[in-house]
Every structure is written in C-alpha cells, then in structure tokens.
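Taking the form predicted alone, here's one chain by itself in structure tokens.
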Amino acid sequence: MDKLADFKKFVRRDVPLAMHTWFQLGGPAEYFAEPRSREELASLLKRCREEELRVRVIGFGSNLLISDEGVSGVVVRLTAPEFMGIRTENGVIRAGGGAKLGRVVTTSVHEGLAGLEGLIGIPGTVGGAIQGNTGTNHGDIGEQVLRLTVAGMDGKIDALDREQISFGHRTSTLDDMIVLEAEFQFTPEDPVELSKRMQKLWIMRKATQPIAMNCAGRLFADPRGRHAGDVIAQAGLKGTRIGGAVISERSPNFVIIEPECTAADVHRLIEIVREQVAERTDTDLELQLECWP
C-alpha cells in the first residue's frame, strides 16, 4: 500500500534527481513533493512523522552530492509561488525559502541596502543558504537574518526571531527544520555604490572559481588558517582523476564532472584527496559537500 496515496497531487514516485542538482548525478527519490502551500507541507510532514518516513529537502541543488543508488523516503522542493516570493518594505526583505539567493542579493543592492553583496555568484536557494549559514570572507547570511518562519518536521508552523536562532561557522540550529520564509535587515547604503561593490566581488570570485561551470563544486571547508585548495595543491593532487571526476588545476578544491562521471567517483576521488592530503601535508580535510544518503 502507497504510504503517500493520500497526496498524488504534489508527490510523485522514484523521480530522478540529477536534473536537480548541480553535479547532474544521483538515482531518484522514492518519493518527490513539490507543496503547493505550507498547509499541503504541513500535512506531508505530519503523515511522514507517522510513516516513519524521512523527510529531506532540495534547493539549487549547488552542494549536494546523491548516491547513484537514490534515497529512500521523501525529498520536498519548494517551488510553488508561496515559497519563491521577494518583497521589500521599508528596508526589511521578506523572501520565501525556495527564492533563488542570487536574487535576494540583487534585490537589496537595487534598493540600495547593504548587508549580502558579498554573497554574489554563489548559488542556491534561501532556506538552503540560511540552514547552512552560507557566507564569504565579507560576511555570512546569518548576520541580517532577522526572523524566520519554519516547518518542523512534526508539520508545526512557528516563526522564530533572531535571538531563537544560533548561527556558526557554515552551521545553524535549524538541521531539522524547513525554512518557509526569511526577514532580512540590513544598512542602508548609495545603490550605485553598493553596485560596485558588488561587481567587484563578482570578478574577483569569477577569477578563482569555476563557478561558470554547472558540473563543478567545491569540496572542503578550509582549515584554519588556510584555504583548502592550497594544502590540495601542495599535495601535488591538482588534476586528480577517478573515472568522470576530477580535481580542478585552476581551483584545487574543485571538482569537475565530466559526462561519464558517477557519483560513485566522486565519492572515491574524496576519498583519496583526504587521505592524500593527511599523509603528504598532516591535514585533515573537513568535507562540505552535503551527501545523500
């Protein structure tokens, strides 16, 4: 019996999802939902408490690597115009969690509020972003939240100010939940500066990423101190290759997705950097590339 009959209108069986990710790799989910309103997500999320179902959600798709084999249980993309909306008023922007960030960023230099430009170039969606806490040398995106409403995964609906919400380094205290909507504040600042600023630092990110590339993504967090494609390329590791995969020459702690590549390689090609890397450099290399399962 279909654990899930109840909702064929937004959930589908063993969808592929590597058109949904970044990488273009993964097997499918057993079952896919798209919400069309937080009281359809609100009622999934409680059927799927009671399924012992587990529940996962999907953004962009930008850091996330999914086993060739799929995922069992529920994976929820918020695509439904309830989730994808941006509105400013009076300096505060109020966007949904499936809003593209890259549009939140471009929204507030036009409006001449400063506080994200430095998040320029970096894809994903807004829950993704303010879930993993996603941030630069110039700031994270912790710092201008100012509320929040999310899903728990027992389907409860609560908004959260900013003192009920801990922000760390590329973490948050919001694992186990789905953010709906975000209120963010920020400085108010010239427009036309503020757009300087901000194409400054999308040259300067074009100049060291490959960011142009859709098959591409980063791996390491950088240790301390230090930055991970440095201790990759004082490994001697740039051009590392295991089957499609391989590691960038000119942004070591990249990898490139060929055609044939599988995630299966990618998996392997980690691997052996972090074990490359500990004995030639003595560094250990935290991933901070979201795997499933």
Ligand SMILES: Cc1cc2nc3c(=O)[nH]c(=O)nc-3n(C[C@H](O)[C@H](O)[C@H](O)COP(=O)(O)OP(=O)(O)OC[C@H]3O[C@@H](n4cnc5c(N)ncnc54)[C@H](O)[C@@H]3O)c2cc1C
The other form holds:
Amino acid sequence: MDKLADFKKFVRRDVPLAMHTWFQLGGPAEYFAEPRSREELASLLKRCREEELRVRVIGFGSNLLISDEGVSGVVVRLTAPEFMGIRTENGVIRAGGGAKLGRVVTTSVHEGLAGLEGLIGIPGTVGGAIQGNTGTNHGDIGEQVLRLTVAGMDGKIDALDREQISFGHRTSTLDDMIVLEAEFQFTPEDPVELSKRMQKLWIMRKATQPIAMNCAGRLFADPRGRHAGDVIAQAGLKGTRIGGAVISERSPNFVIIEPECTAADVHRLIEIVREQVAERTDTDLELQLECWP
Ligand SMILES: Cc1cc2nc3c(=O)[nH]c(=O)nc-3n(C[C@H](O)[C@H](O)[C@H](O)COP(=O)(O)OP(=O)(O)OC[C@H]3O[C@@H](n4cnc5c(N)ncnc54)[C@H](O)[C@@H]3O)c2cc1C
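Target state, the form predicted in complex with the ligand; input state, the form predicted alone:
Once more the chain from above appears, this time first in line as the rest of the complex follows.
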C-alpha cells in the first residue's frame, strides 16, 4: 500500500533527482514532495514520522552527490511561492528557505545593505546555504542570520533566534531541521560602493572557478589557511580522470562532469584524490560535497 496516498496532490513516486542537482547525476527518490504551504509540509512530516519514512530536503542540489541507485524515503523541495519570497523591511531581509541565494545577495546590495555580497556567484538556495553555513574568505552566511523559522522532522514549526543556532566552518546545528524562512541583518552602506565591491568579487570568482559550467562542482572544504585546490595541485592530481569525472586543470578543487559520467565515477575519483593527497602531502581533505544516501 502507498504510505503517502493521501498526499498525492503534492507528492509523486519514483521521481528522478538528477534534474534537481547541479551535477545532473543520481537516481530517483522513492517519494518527491513539493508542499504548497507550511501546513501541507507539517502534515507530511508527521505522517512520515508515523510511517518511519526518512525525510531529506533538497535545495538547488549544488552541494549534493546522489547515488546512481537514488534514495529511499521522501525528498522535499521548497518550490511553492510561500517558500520563495524575498522582502526588505527596516534594513532586514526576510527570505524563504527555497529562495535563490543569488537573488538575496543582489537584493541586499541594491538596497545598500552590506554583509552578504561576498557570497555572489555561489549557487544554491537560502535553506541549503544556511544549513551548511556557506561562505568564502569574505564571510559566511551565518554571520548575517538574525532569526529563522524552521520545521522539525516531527512537523513542529518554530522560530529560532540567533543565540539558539551555532554556525561553524561550513556547518550549523540545523541538521534534521528544514529552514522555511530566514531573516538577515546588515550594515548600511552606499549602494554604489557596495555594488562596485560585489562586481569585483564576482570577477575574482569567475577568474578562479569554473562557475559558468553547470557541469563543474566543488569537492572539498579548504583546510585551514590553505586552498583545497592548491593541495590537490601540489599532489600532482590536476586532470585526474575516472570514467566521465575529471579533476579540473584550472580549478583543481572542482570536478568536471562529462556527459557519460555516473555518480559512481565521482565517488571513485573523490576516494583516489583523498588517498593520494594524504600520501603525498600529509593533508586530510574533508569532503564538502554531501553524498546521498
Ligand atoms: C560552482 C560552485 C561553486 C561553489 N562555491 C562555494 C563557495 O564558494 N563556498 C561554499 O561554501 N560553497 C560553495 N559551493 C557549494 C554550494 O553551492 C553551497 O553549499 C550551497 O549553499 C548549497 O545550497 P543548495 O540549496 O544547493 O543545497 P543542496 O545542495 O540542495 O543541499 C545541501 C544541504 O543543505 C540541506 N538543505 C537544502 N535546503 C534546505 C532547507 N530549506 N533547510 C535545511 N536544509 C536544507 C540539504 O538537505 C543538504 O544537507 C559551490 C558549489 C558549486 C557547484
């Protein structure tokens, strides 16, 4: 019997996930849910708990490697207008968990609100970025978070103040929560100056990362004080290939996904890079990419 038959208005079965990820790789989700409201999400989560179905949330899929076999349980995506809005009020921006991070960044810059401009060019949603405390050496998203509205896996919706959340290097205490909305605080600045700064950061990012290619993804977190790409280059691994997965020559912390690539190729390439880097440079690279399952 279909455990989620009552939710068929917004839940589908056996939905391929590849098209929802940056890498365009990965098999299907047993269930794929796009709730239209907080109430629908809450009742789905309660049912999943009763039925012992594992729930995962996917944003833009820009930090995910999903296995070729796909995932069991439910994958939730926040695509309804209720989860996508962006509003500015008295110097605070309120954005839905499914809103595009890039739109929040450009909105803040146009309004003369400084703090998120360093994230220009990073693909993803607000929820995905907050969950992993996305950032660069110009700052992390967590520094600007004022308040969050989250759903627990029991379907309970709560508001969390800044003091109730901890952000670390590419981590947060938000595992097992779905970010529904975030409020960001800023420092007021001249919009023209801020816009110039954002453009410079954008140019620097384009010069160092293959971001124009939807088929290139970032692999490892930067070890403290160094760039993961420099360590991979030092180990002589630029251009290493497994099947259709290749370490970028220009930006060695990026994998280029060729048309015939599988998730298994990327997994194998990651293993080889970690092993060789440890052996040749005595550095443990920590995978930034999250693997499902
Ligand atoms: C070209 C490129 C450049 C990148 N550059 C950077 C960089 O400079 N710095 C950096 O830190 N990262 C970078 N990344 C990684 C990635 O873009 C970020 O981690 C991004 O914030 C992930 O957001 P997402 O919506 O795509 O999340 P996804 O990849 O969909 O999911 C990532 C995690 O977030 C969780 N999640 C998604 N939505 C929610 C939600 N609403 N509530 C709670 N959890 C949620 C997922 O369950 C998963 O655990 C880069 C990636 C690419 C492909």
